[in-house]
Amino acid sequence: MTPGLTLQLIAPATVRRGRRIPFKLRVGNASDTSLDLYLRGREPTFDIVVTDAEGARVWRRLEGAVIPAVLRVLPMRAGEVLVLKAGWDQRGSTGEIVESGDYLVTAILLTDAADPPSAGQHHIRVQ
């Protein structure tokens, strides 16, 4: 990951079944100097992957999406934060609303890196 770059996934810990779940990915420059992010796509793009308690993928935000082969340079000043937003309607890859239970969410920032940075896992309970 780029030195000084921080990623934080913000999402509720508990949601009612069938309700849209909002996600925010905070991308920050925690260093004392400016840095350049090399992002894929015309706009800053990030993926969200939701897995069930057994680790099976339930939903992926960019499943089947075509991301333009455009590399965008985004300069970030020291301390600057970029907030990206998305949501999930709780439908799995089959189109059905997921069952109540525990899910893990990972946000991945699409960069030029072979192993793009991620915000780690966030636990969500669907009731």
The other form holds:
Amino acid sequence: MTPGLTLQLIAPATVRRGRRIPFKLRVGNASDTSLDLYLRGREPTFDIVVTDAEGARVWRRLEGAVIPAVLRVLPMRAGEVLVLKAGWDQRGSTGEIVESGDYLVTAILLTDAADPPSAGQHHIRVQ
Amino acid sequence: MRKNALTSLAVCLVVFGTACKETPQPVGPDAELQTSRGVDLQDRLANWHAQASPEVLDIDGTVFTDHDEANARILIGVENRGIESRIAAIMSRLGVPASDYAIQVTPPIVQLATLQDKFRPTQAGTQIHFGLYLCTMGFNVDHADGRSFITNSHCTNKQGGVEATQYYQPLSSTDPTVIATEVADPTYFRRGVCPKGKVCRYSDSSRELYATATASSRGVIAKTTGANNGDLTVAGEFSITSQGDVTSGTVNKVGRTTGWSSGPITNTCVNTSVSGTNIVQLCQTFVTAGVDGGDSGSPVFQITSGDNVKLAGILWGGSGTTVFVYSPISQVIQELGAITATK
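Just the form predicted on its own so far, so send over the form predicted together with the partner chain.
Below is the whole assembly, all chains and molecules, this chain first.
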């Protein structure tokens, strides 16, 4: 990951089954110098992957999505933070609302890197 | 390091005179150099090298000259033995004994360019820059309006419509010359075959008219070291010998981020929704091959024989990093007018 770049996924710890879950990805430059991010798409784009307690993937935000392969150069000043938002209606890949239980959420920022940066896993309980 | 050691020794001799010889632990990396014989020899080699190097390097076929301290000699690299006698004449004239230099045959050292470097004349498959974005130069063409290149509509300041986007290659920071200006980018249409609430086109393409001073190579695509290896080093070129739609088999692309990718066509004439927009690209082709941000605009082609290729279209997007989507060349022509991309 680019030195100084920080990613933090913000989401509720507990949600009611069937309710839309809001996600925020905070992308920050924690260094004391400016840095350039190379982001895929006309606008900054991030993926979200939700897995169940057994590690099976139940939903991926960009599953099958076709994204323009343009690269945006985004200069970030020291200390600057970019907030990206998305949501999940709790419907899995099959279209059904997922069962109550524990889920892990990972957010990935799309860049030109073969191994794009991701935020640490976030635990969500659906009840 | 050797220079520092010699400098220290010289200072020592000037300041302390003979007291230097009594220093119990001489400072310096190489005790051998501090013997008078070693110093004399290395000094003579350094002087000879300084005198000989400009003359020797002036001979075509000389690769390098080196004061080879470790082996106490001057080493000269040449592409072939044919220039050996000319070098020997120079060394003889300077009084360098044959035992104090060696000539060895070595491959020429070439500067390797990548797809993200500057190319003049410009070549398809290399990096272009506009606004805050990077894309790939699709292909150079002849058009009734003049010499141009093709890239994506979304590789302009505004997707659909002409706003005279200015382009740099590879970056405005490394070369501030505007190489071309956007002159054609049809607007997206509603209704008809376009789904309700969407805007559509048959290709994600635009045309950029070259500045008079910018040289371009038509019919050439930069070729890297191999397909699907991720290498961006340019090692040759493909020749576009024909242009037309390809509906099956393996196709290739060359782009500034993932280089040369190759894979099978999996779907044709797919109406494709563009993520995060209300745009639908009609009748597009899907390929299982590598892609990533910055590859937009990549020329898509089928290899016909050797390095000869048939230009098939222009890449504009991808699903993940293993499936790319491109607009067939017939649909690019349908929207931009007649263009010739062949050599």
